[in-house]
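A lone chain, given as structure tokens: the form predicted on its own.
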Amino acid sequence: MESVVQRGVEIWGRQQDVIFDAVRPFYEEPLVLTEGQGVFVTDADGREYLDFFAGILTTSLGHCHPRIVSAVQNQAGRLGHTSTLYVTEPQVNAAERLVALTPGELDRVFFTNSGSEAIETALSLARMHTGRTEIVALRHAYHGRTDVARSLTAHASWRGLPSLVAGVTHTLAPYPYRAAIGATSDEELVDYYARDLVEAIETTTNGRPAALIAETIQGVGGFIVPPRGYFQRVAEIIRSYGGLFISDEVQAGFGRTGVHWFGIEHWQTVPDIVVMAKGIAGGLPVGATVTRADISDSWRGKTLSTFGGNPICMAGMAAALDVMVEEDVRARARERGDQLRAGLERLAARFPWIGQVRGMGLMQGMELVEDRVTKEPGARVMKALLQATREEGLLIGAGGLNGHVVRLGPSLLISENEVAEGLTRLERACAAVEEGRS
């Protein structure tokens, strides 16, 4: 038993010898995972955990879904790589399935390996189409790790290195819980954020922005849900200045928010460009930029992606999308999301350091605070809860500017009993945190 217990520590020690120190896992003693099946994962010491974070909302159909595994295995034995210099049927199949789900006339796809690359593609495309350079993003946003994506990101801790690009400005995020104007109606909030967007365009850009980019629900920001009417208004504003609206659906896409395939559809708004990744292929490295033909035709000059559209990833993605459609994950996310939300609301009624519960479908968050009146971010509470949930065998995510928001985004195929079990473990963890604070 002693050698098994030490295995996780040994692997973590080896990582510290060869991996960048900037790659910082959760927990003071990082968790070393070795296996996964459905909504459960197993660590190197043989302990099982209920996964409510799904690899940052990426294993959208659970770990090692048999249809995806089979598709990958079959394709790996036929054709593994070609680059985009050649045409492959798996890429065409995946693209056809994808555009069948996208709103409006968004029917042209460019595949990459990650969300960061998809963001880069979207921004380059918007600039080429409009002939402009300046981009408007939101505060509290996170869009990836490349120089352009970090420049769009509005979290100091994630911007890090000094090599940020010029031509990016930030407007207020639609963050009702922390709005400077206090509690008010959705209409007043939308007016407030719209005025700031106009002012940002007219004072911090040359007045001719290429695009506004926004996550439909901010992920790293702490699952921030905008007020009703926000996206209709800001899309109208950016277009009135001749710019495009880019919707970042990396976390909110593919039924995650319930009812619709993409988060932006809840606000009856069709973007000019959509960026996708994470859950798109159930855990495989795929990013996609999707737009209309008149915009995609604006790309000038040569371009390719060596690994974008990789046959193995495309086969897995097509299988994942087939399962999503067959299982109607939109309806499942709504049903299980309602169950999860109700459980979180019960916890908020019991524990005074849960300031707000928010989210849509199976994308639910809890903002933790030291005090509900002052709303001081509960970073210390979050640290304690992260450890307590680990001890209960439950994996959760953390987000927010101060790392004080619980992020929950389990597999879209999670069962009623599994949601109930997760809530039971979370409640025990919350009780342990409360006991430690008293």
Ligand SMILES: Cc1ncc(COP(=O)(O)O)c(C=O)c1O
Given for the second form:
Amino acid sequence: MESVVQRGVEIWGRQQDVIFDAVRPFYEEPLVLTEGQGVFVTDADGREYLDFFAGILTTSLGHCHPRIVSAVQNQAGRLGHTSTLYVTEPQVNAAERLVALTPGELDRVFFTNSGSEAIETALSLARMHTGRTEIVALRHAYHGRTDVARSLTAHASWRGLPSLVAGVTHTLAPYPYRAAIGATSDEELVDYYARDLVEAIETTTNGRPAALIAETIQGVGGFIVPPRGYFQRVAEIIRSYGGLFISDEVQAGFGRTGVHWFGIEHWQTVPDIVVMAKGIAGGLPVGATVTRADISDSWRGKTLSTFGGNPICMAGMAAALDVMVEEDVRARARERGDQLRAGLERLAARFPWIGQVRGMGLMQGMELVEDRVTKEPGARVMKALLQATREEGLLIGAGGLNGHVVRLGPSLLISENEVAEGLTRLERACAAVEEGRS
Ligand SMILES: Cc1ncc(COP(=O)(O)O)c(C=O)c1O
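Switching from the form predicted on its own: structure of the form predicted together with this ligand?
Next comes the full complex, and the chain you just saw is listed first.
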């Protein structure tokens, strides 16, 4: 066993010599993963973990789903790459399946290799369609790692150089737990955020914004769920100023939030452009920007992507979407999400440093605090919990401005027993953290 432990340490040591230092894995002693199957992953030490973070909500059908593996293997042996200068049936198949799931008249797709590129595409498109440049984003947002995506992102630690791309302004995040007003109802909160959006447009833009972009549930921000009525109102506001509403569904899409395919559908709002990635293809590198034909037709000049729409990824994606439909992952996410949520509420009743439990479907989080009254972010307790869950054989995610929010987003195919097992491990880890504090 010892030599295997050393192998993990050795691989991490080698990574530090060749990979950018800015790439910071979880844990002080990072976890080196070597295999995954369903909701379990194995590290270089041979130790198994129940995966409740799914590579940031991405392996949403579990690791190595046999249908995806087989589709990828078949396509890799037939035709692996063409570029978008040639037409391939796998890309058309994947796009047809995708638009069958998207709401309204959103039926034009551009494929990329990542969420960040899909964000770039959406922004370029909004600017070309409206002939305007200014974009309103939300504080606490995370939209990716390119210059444009980092400019939209509103977390100091993810932004890098200041003043990235001009023409981006940020309005308040719909973050009820930390709202500066002591609002009690969703209506009051929505009024409050709507007023700030209007003020941001009137005071920090030229009054002619190209778009408002928002994650349906802020992911990296700590699974921040907007109040009821929020998206209806802000979509109406941005459109009243002649701008488009762009929904970033990179984390919340593909059944993750339960009941619907896309998170935004819970707010009965049809965006003008939707950005997707992560769970779209069960772990393969695919991003997509989906919109109406009148908007996609506004693209000026030509565009191509060497790897976007790659036949191997597209074949795997079509297989993943077929499984999602056949298994009705929306319904599963609701059922298992309710089970997970009930378990987390029980933990919140037991441990005073759990400030709030929130989320939808199988996208559930817990904001940790040092003190429930002051709501001081519980960064220290989160650090301890991350380590304790690892020791219990459970992978969880961390998010929030101070890294103090537990993020849970397992495979949408997770079973009742596996959710129960995850909750048991989480409770044991919480108890160990509590013991360490007293
Ligand atoms: C909401 C959201 N948008 C965009 C992105 C960027 O996606 P990618 O990392 O694939 O570039 C992310 C990544 O975490 C995300 O969470």
